[in-house]
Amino acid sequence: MKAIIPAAGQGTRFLPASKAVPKEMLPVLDKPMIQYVVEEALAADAREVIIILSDDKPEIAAHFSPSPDLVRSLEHKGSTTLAQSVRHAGALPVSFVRQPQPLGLGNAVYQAEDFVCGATEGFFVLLGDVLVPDNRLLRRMREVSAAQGNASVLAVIRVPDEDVSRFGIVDVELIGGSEQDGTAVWQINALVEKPLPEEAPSNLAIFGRYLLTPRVMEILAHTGPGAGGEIQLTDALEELLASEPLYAIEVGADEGLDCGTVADWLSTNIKLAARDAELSKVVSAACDRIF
């Protein structure tokens, strides 16, 4: 199974910082957010990760390229832990595909069509601005897919009603598990991209983790512009529902971490720092001084 990470967007919510540094390269603790996403895919046994880039984001490709001179310099200084971290990032099995124009998420995913063409198994799509640090979600999605005849599975998360217009929202019915203990499995009846709050069928938002069948690529080949004038992956999934079932599982509030806005990115850094034995002391001391 392969994994696709679209990372060609302009990151406008992070301007002016994202003018010079791609949003996906902003640090979450000690490494860029996109490295968490690559490592998550590989932890779920993805054989290869394909990152979709625009021409003005060479920094991402550079990060995942070997840096032997830097490694030697760090080792010479005795910084063996840093040298290993740089070597690790440069050795990850990552390929790159260019998206010539920013035509939307659906178009970005379609740029990897040659990588999954002819495949009989599904593929992952992971958005680069949401993190699942415990690396368990994709495996759960594979289990549900296998139990449902290798069908497509989406991850969803509950969002406040006033935020539904930021996301793709699903209309679902429970078919297994329990909402109370986080084991719920839903069958999706419909998807709506960025609906008005009064028109949203639920407050379950697509979280940025997809396990999709190859049929999706066939649909994206002819999917036209949708919301915002862009080619939306949600529209292709809506068409998929006409021929294949589609399922969803929920991401817990503490399991999935959003980095899509400056506030969310800051919150993610604080949450992960609080889980670290040493950094939690820094967070606690800072909070004591502020409050």
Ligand code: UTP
Contents of the next structure:
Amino acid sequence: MKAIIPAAGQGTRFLPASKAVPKEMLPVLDKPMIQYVVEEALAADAREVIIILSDDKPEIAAHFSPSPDLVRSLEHKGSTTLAQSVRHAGALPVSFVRQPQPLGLGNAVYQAEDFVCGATEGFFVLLGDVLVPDNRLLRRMREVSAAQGNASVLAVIRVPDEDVSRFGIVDVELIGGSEQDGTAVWQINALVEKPLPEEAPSNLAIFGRYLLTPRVMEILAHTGPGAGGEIQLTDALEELLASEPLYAIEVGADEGLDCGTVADWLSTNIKLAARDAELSKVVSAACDRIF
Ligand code: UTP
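Moving on from the form predicted alone, please list the structure of the form predicted together with this ligand.
Below: every chain and molecule of the assembly, starting with the one above.
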């Protein structure tokens, strides 16, 4: 299964930090956030990873290119661990496709049409500013898709009622598993982009991991601008729902980590640092001194 990682957005919610550095290149602990996303796709055995880039983000392609001089210099200094980390980033098997203008997520995904055209199997879409570091979600999505006749599956996360109008929200019916232990499998009845809290059909928000059938590309070929004047992937999924069933599984609050805003990125850094033996001591000491 191929994986598409859209990373050609403007990152306006991260300005001014994202003025000259793509949001997806900002570090989460010791790596740029997009490296986690590439590694997640590869951990799920993605056969090919395609990053959607804009012309003004050459740093992303540079990060995934070999740096033999830097590796040699680090090895010469005896910094073998650092040399290995640089070699690893430059050897990750990714390819790049350009999005000429940031017209929206749906338009970004559509740029990879040639890669899935004619395919019978589905493809993954992983947003470049959302992390799922434990790497289990994509495999679960593939299992649910296979059990439902290779249908499309979305990841959803529970958000507070007052936040529903920031997200695409799904109207669902439980068809398997349990909501209590996070194993629920839902069939999606409808998708609503950024509903008013009183009109939201649930508090399950589309989270940034999708397993989609190739038919989505046919729909994206004619999807026009929607919310915010952008070509929305959610609008294409709504149209898909008219001809194919769509399913959803839940990403746990500790499993799915957003990095799209400064506040979310900060929270993600603290959560991941708390899971690291050394960095957790640093966070704990800093908090003890401050609070
Ligand atoms: P976001 O809406 O979170 O990112 O899109 P953004 O548009 O860069 O950020 P804001 O809203 O201006 O702050 C989710 C992912 O989709 C990519 C983004 O790069 C991000 O990783 N994206 C979005 C594209 O590749 N192209 C687009 O036209 C829009």
